[in-house]
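The form predicted alone is given below as one chain in structure tokens.
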Amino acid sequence: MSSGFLDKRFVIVAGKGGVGKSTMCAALGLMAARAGKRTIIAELNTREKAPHFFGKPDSGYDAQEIWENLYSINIQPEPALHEYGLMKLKFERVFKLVFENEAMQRLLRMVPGMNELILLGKAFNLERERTRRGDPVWDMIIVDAPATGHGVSLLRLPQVVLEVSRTGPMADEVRAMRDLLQDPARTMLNLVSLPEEMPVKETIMLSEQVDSILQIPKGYLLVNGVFPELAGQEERALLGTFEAATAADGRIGRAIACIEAMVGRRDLQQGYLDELARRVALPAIEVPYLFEREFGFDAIDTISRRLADAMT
């Protein structure tokens, strides 16, 4: 499976909100950049996170280099539509005549999922952008997908559009998007979870939907925030003995209580890790919980190296 990630050009990172998708995107992007891939992280009309991990300001719609060989962009509907319109119509004046009249504006607002389709279309266009020599502008595009339910709806849009319209320029564009999403040679979807009840349930559901509805090739299951294994049975028995022998010292007692709480947390997480192993048929990578006061580049670097070790 190690050949999977670095050989892909269109990498999607999906999961429940709050599980660390943006963190994984940044870590995977850093890994790809270090491997010599000119990489861009595409966030979709959201509060930006990728550039901040690298100490950079918001990227906005214009791609910004946030680390050597690594870029980020925040794709937004209006500039994406403007860019697409100019690409097809060639002239700003013609674009304004077609897209900036009131009738067209009302139509765009009325069509369900139009903004999402525009966002996905821009991400798709990043994959097919070429230099004047015909080389790809980007070796890898990493898409930070919306949270589970919204993410499934977004990634299913090309299928939905083709069920309604199978001919014409729009259908051709959407068909190309669908073909990219379902192409195992170019595309990989990675799932992100936490070893907690609700994220695990949503990850299992998402995995099933990817197979049955989206049909996007899957890569890895990235389980974020896993506590270290601090003590086995023998060490736990020694902790109990030590606690009894030092009961008079409150500081030692508090330290032992802290260790026991961490051991208990790991025990709880292990049950969820076992459930993911049973229910999600993907190679799983456990990403350690980082006890950091500030979560910046050093944390992303640590996670990136952990992912690289696990994938190779």
Ligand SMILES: Nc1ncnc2c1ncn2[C@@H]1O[C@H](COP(=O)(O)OP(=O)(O)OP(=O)(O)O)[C@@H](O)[C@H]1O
Second form
Amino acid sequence: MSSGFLDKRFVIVAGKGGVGKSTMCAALGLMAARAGKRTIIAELNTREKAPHFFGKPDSGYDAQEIWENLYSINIQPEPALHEYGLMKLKFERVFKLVFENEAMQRLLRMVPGMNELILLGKAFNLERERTRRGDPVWDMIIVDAPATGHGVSLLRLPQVVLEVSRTGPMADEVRAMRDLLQDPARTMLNLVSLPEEMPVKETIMLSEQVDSILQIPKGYLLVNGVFPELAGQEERALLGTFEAATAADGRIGRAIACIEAMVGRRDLQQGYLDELARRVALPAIEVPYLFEREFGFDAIDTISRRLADAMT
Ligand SMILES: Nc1ncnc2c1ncn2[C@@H]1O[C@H](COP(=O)(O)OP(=O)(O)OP(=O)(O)O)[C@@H](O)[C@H]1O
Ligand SMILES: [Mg+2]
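I would like to compare: after the form predicted alone, may I see the structure of the form predicted in complex with the ligand?
Complete assembly follows, chain above in first position.
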């Protein structure tokens, strides 16, 4: 792996649906912001999560500061296309002529992946964006990728377009996108998983596809939701010694059954952690399951510090 997370400019977070991708984006974003990086979390046309962890309303298409040095944006296809069109065509009037033309609209609706390509294009532009003095506007862009299969198709779009058209302005644009995605100096894709059967299967598959299809440099495997190690040998031995008490009071038996279930679950998790360690050759970071009633800033803060500890 070439240098660390904090040296990257384009950080992608990918994984199965519901495993905690948005949570990790927020935690990584907070970590980068604290390290002095002007960071933006890019959510792709989805129900926003990032601002809510920080007690802020939706950001929409205008980057909103959600923490000191940390911003978020929800990239939507219409404003992204509008912005892109204006950038290339310079004049609103010409833009309207070209893009608000019915045939063009139909074309955009018909070409599969066109909307997604525009989302990726905007994220790419965040990386390219410069101030008047020529400095990057953003030190780090964190992309909250769509779940597994959709994520792979999205990140593959630049290659797909290049396969059908190798020349012209569109090709130059997507070639630059592909080059960014495959550049180990700037880009790092992190996988998020859970120590459970289906997420582990998908993670192994996704990890292989990132190499074979996408060729995007990988960083960390973040294993989310790991239970605390509750019971060592001594505690396990103790659990078997409560028969007399259980016989006297059924509630004790039920309480012990709960504890045994937790211990059993942790043992299952260990099996999946071992499988991930065998099958995914990446530095793995275990993120604890947080037993909190409100999963908000405090949870993100805890996870962020855990990630920072593990990475340094
Ligand atoms: N370490 C954790 N401990 C406890 N709960 C967690 C943890 N990580 C995530 N969660 C819970 O799981 C929810 C879903 O996480 P998150 O939104 O990050 O998943 P996701 O992968 O982005 O989902 P989607 O695929 O739907 O975008 C969080 O809102 C939070 O309530
Ligand atoms: Mg999400």
